[in-house]
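Form predicted on its own, single chain, as structure tokens, below.
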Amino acid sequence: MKHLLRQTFRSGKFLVGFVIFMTILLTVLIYPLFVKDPPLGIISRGTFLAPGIYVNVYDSMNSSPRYTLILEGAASRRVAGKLGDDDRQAMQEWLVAKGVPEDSIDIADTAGLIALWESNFDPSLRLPGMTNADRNYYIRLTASLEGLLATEDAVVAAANPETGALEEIGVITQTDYVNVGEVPNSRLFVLGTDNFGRDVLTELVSATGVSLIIGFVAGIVATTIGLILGLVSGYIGGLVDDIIVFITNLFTVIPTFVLLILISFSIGQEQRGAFTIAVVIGVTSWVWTTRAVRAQVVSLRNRDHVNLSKLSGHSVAYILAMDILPYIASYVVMALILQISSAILAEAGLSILGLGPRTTEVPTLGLMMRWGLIYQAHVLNYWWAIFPVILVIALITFSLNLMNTGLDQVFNPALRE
């Protein structure tokens, strides 16, 4: 056994795949120990917050100490952050649609563009082709332009509890900065938030764990069914073999994914838990394992050690378990790895179609992709809602297939170097 393990981990492909897979698995196990937030807990009223550090405005305003930094280009960066190229182009389109001559609009002149906008923009005006979403966008844009080019300090005032009049309690200059680490309330969103205002990283880690569980359960179910049917069919032969081969061929003709869709749809949304979906995937994915195991058993059933076991009076179950299974154990392990990988991809496909596990209980990688697609994250360039999910699915399947290829090189004499 030690020699076998040593040989396995000497395979470069298996080792790389194993390291990638274990890194993902350890992240899934360790992350919840430090971040105990519920994966589906809504922590933001806004949707698709970009990745970054978010600081409480109220606490940062009163934060102490305050630092004075003279950063070159800070004002221009502030303007660019609130008035980007797309915003300038949108303002020009609105002004032209209203009747302002296009040659009088210089989108590179920030002060002139803002002055022109403030003198012409009317939130109640309905221009041809403008939707409610467009109107709300222009209103938000107008609000963000207020005081954008101001050079004077900002005065912080509070109401006097006795007189009710506002009194100055502080002044914030444009060169005032605070250290994020010294602000009492701040939160790092490594991958931003999704369409529901949930932390994508926390959701992604939980979804990866659930998808791995689905993959393992489905893989074990499919491999077990395929192994039992393949062993019985290949060893016993005769009528039993004909019946199993007929059923296998019947399922081979029917596309597995179509069968998955039909069964998942017939179960209904309320009954589709993660475990149920895993079992359904496993029950529909045993066909190729059965065919492969049967072919291996047919080549082994007339070996000398098997005939000797027959002459010794051993039962069929004993012969299958002790004389045949050890010879195909490595192949069964490789089949299990491929089944796990296929099950994760199958769950993702079902969830994208809306036929995956219930959306109110636990997230899966497929469900996260579905939510991102429904809310047009790919269209609006909110990459953090979809790309990390695709990357994790790719890494899982890539690592499992690398492990399978490495094992094949170890156990297949024709592929050994």
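In this text, the rigid core denotes the largest set of C-alpha atoms whose superposition between the two forms falls within 1.5 Å. Residue numbers count along the first chain shown, from 1. Treat the numbers as computed from the prediction; the structure is a model and nothing was measured. Compared with the form predicted together with the partner chain:
- Positional change of residue 138 between the two forms reaches 2 Å or more at the C-alpha, relative to the superposed core.
- In the core-superposed comparison between the two forms, the C-alpha atom of residue 187 has shifted by less than 2 angstroms.
- Relative to the superposed core, residue 91 undergoes a C-alpha shift of no less than 2 Å between the two forms.
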Given for the second form:
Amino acid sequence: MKHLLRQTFRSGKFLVGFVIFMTILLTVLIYPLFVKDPPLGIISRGTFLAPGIYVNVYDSMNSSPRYTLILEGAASRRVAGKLGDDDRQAMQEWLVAKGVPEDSIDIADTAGLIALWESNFDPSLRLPGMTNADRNYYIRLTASLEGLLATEDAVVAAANPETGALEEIGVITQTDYVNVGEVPNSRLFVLGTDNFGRDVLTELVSATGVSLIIGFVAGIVATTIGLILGLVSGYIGGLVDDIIVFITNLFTVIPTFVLLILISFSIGQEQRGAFTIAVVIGVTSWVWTTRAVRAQVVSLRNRDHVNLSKLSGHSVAYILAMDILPYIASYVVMALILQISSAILAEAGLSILGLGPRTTEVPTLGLMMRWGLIYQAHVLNYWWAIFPVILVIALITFSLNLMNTGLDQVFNPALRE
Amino acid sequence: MKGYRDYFLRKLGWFAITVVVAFILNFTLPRLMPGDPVAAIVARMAQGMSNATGVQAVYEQYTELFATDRPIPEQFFIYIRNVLNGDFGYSISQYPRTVGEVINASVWWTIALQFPAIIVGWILGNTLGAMAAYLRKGFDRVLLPVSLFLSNIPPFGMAVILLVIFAVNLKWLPTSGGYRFDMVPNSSWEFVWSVIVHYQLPFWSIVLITIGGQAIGMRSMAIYELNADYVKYARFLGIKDSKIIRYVFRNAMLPQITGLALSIGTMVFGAVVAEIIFNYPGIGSTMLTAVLGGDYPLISAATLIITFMVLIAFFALEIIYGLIDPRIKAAQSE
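I would like to compare: after the form predicted on its own, may I see the structure of the form predicted together with the partner chain?
And the full complex, kicking off with our chain again.
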């Protein structure tokens, strides 16, 4: 056993797969110790906030230590942040369409461009080919230009609760900075938020955990059924064997995903928990294990040590467990690994179809895919809501397949390169 | 020819049995589930209805519509008779269209998409895998990691990645649908072109996924065959390399055909989900609307059609296999 383990970990492929898988598993276990937020807690109004650090504006305005930094180009960056290249292009297009000669417009000269814009722009004017959305965009743009080039300080005022009059409570100059670490309220969204305003990273970690559990449960159910049927069918033979082989052959041909869809649809949304889905996936995917186990048991059945065991009067269960199982154990472990990865994929596929676990309790990788797809995260280019999920699914299946190939080479020397 | 006829008849008999069993499963599985399917539908339909007699009337109407008050065997025979007549009843979510109409409008899209895509992917994958095994060196060193990578991306992931790259960012191709949304299907060139443009992304996403798995399988198969004794012997006899290669790849191809037959179900599932992502007007999207609308007759008909398609594909592959496997051919000439 010890030798076997050492041999296994000497296989490069297995090791790489194992490291990736363990990294994912450890992240799932350790992350909740540090971030205690509920994974489905809705923490933002508005959807699909981009990844980044969110700093409380009120707190940073009132933050007592304020620092003055003289940074070069701060003013031009400030302008560029509000008036990007695309906006300048759009302004030029509008002005040209209105009849301003193109060579008099210099989009690099901010002050000149704004002056030209303010003297020409007319929100009620409809240019040919301009949609309502375009018009609203120009009106928004005009509003954001207000005070763009101002160099004065901003005054912070609060309403006096008694009189209602505004009273000055502070002045913010353009060179004022606060240290993010000293602002009491700030929040880091490594992967932004999703369509419901939930932290994608926290949700993803929790979903990965649930999906792994679904994979394990489905894999164990499928492998147990497959193993028992295969052992019984291969060892006992006769009519039992015929029946099991017939059923197995049927279900290799009839697509299992159709059964999955039918069963999950019939169970109904309310009854579909993550665990139920896992069991359903397991119950529909034992066929391959049965076939392979049976084939191996048939070749083992008449070995001398099995016959000897029979002669010594051991029971069938004892013979199967002690004389046959050890020979096929390596195969069963590999089959389990493959079952886990295909179960995770099956859950994702089902969820995309709207037949996954019910959506109120726990996230799964499939449900996150579904939400991302329904809310068009991929079309609207909110990559953080959908690509990390695909990446995690791909990494899990990749690591499991790699471990499987590595094990195959250890147990099957003919495959070693 | 007698040998092949026996083979063909055996496979045909097996095909008939699987069709019957699939049919029975399709009928019984939903009925085995706890709870009354009609009650579930009525609960969904009657949301917001406060009037108890109204709910009762809806319930009775649906009970009659689905004939759930009759004994199960009788229901089964009614079901068979109706299905054989092409009558799947009315669709609940798209009433007053019948399920037959809905399926008929979508199934051809699915067939036209998946069948060519899987075949093209299979051929490309096998060619690449065989080349990698024969050429080795640089080609293999590039192809193997790429195929490994491709085969580990879930099918829906590949669809999303292609969509984001080519439709959202590069804007070369449309993001969704089977033709431009403002068009009505007709036979003008403009419409055909629109269909072709919308066809590309779903097609290539299925092809790429298929290539990955097939190339890896073919590569290891071909490497195994290239090291077999008969190749060494043929070389020793001085047979030309090009001729040996032909034998090798034919032998390596046979397990690949079986592999295709056995994985066709999984592939179709992947393609069905990809259809949903591209909002392609095939069976996949139909299933999604059926699930969302709790459309019981539609989903059962859709799964039946897909099962049937997979079974036919499986049967066809076994027939082809019988034609080209030399062992079965040998049995025929006896």
